[in-house]
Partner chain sequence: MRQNMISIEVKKIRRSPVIWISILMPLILAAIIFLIFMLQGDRLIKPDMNPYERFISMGVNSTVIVLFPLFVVILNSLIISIEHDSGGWKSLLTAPVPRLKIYLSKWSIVNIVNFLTLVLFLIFLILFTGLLAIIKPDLGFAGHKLDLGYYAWWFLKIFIATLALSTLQYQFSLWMKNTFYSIGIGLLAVIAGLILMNLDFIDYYPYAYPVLSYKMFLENALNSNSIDQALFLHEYLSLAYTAVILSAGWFFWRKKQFK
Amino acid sequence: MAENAIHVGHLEYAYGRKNVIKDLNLKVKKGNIYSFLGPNGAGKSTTIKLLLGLLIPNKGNIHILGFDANDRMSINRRIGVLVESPGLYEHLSGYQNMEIQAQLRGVQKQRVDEVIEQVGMKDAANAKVKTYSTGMKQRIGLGIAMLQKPELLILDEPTNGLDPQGIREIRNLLIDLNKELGITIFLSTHLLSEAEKVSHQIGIIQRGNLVFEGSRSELQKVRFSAAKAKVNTNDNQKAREILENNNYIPEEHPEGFLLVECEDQKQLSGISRLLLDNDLDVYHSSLYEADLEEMFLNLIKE
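Is it possible to get the structure of the chain by itself, in the form predicted in complex with its partner chain?
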């Protein structure tokens, strides 16, 4: 039995002359939730389409649940998929769409009712899809992905178009599916906060390159390496001198407070203590976390 649900080695893909995926390696462990993180246009959807056989790689190999990517039937029998838009027939109802997908996958009709309930679409199931909001379509799409009780879910931006409440519900649903049924989940997202909330593993893609792959705590370390301490005291001029004398690199923010290079919470409290010991009043000290863009820049620098 393969230990990895997805194993991608040296994957390359070009749209015409433009290389969009460059020597990509991925390992998604069975039983994990893996967030595939990256800004728009980084190559997330292309990678997913390569995994699903919708695109054919120029180089590299893909194994899904131990099967070679060319063995589509063995793979498709075991996976649930949501790619970009959920691919629904707008002139039919959500229920009819699900019925069609169930029949395509050889799934009993009874399962359609179960899944519709699970994704919270029972009340709107008989309305035509063209009347649905993006979030409702996304739910039906997720339901379709779950129809055949897959071993692996591959989801492209599953919370796209959902309101905060919807995002929370889908997040909880995914966590439940993973915990209770042991389904491995590979999902792409451009939201760092989402990735951190649900994942065991996180991979970060930037311009077709995987710039980070590791656990959530490993990502935290990288994040803090890009973080700074935000400090405000009764005398920022004096605070700056003290910090410089102690090998910190402070800089003044236009709004008046100081930003200091800082790796983690421990170092942050060290900074506070140093200033207090020097008879300064510390009004504010917090970790000024890097946003996704800054973190990407940081990762690329490494």
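Could the form predicted on its own be given as well, to go with the form predicted in complex with its partner chain?
Partners and other molecules omitted; one chain follows.
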């Protein structure tokens, strides 16, 4: 258990009669970035509340950094938390906000200077928060979570509401914090692309059930198993007939192109050649990787 920053066993939680978390098991290795992935309503935020002691599980056990979840004093001094948007005083500067939080936590002022540097807010630290972009506010929020030199950061949708540039900045910051300071990061998100870029481990939750837990490479295998060819021609009806006559089962996408089960680029090339050899003009041919919903369906089916 000591090698895991978070160890959850057979966790269950219900709101009234509605089971929200069902026999959930998680193992987050120390030193890793773990992305906890799922659509809205899958149970991500409820799981975070259980980890933070804000909800009491109906069944199961939680250990964080080797401590039982009930030992909140030992846990809280070792973790940092950012749940969606940080609550900041807009009329004060980012630095002043961090000073207030440092005083509440009994942290020396010198630590504020260190953290401001670590989250890349040195140049804007003295500007008022109301002038900040959403990404800058998230950086200050991360800085506050870092004040106590945490061994573990628990972040719930830290890129929610950010533009692509802001998402990229927060992603790079998390990678740096993990790599340079060795902080374990548990990251709740619904963005599959971001999870694949930052994570050592990925867990996927759907309707309270963990349907996948593994490495990025293991997740890629699942994605490829659900991949399809996206094809568009000058006559998709004829293309469908040709594909069906050659043991393919094409589906028509609402946007007008055809989807065909396809494992890799080599098979994609064969599909294109088949259509060209039958006097069709191929306007588009590419691998259409499964989106999050398709992945869930594929995982549940497996």
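Since the structure is predicted, the reported quantities are computational estimates derived from the model, not experimental observations. So that the term is clear: the rigid core is the largest set of C-alpha atoms that superpose within 1.5 Å between two forms. Numbering follows the first chain given and starts at 1.
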Post core alignment: residue 276 C-alpha displaced by 2 Å or more between the two forms: yes
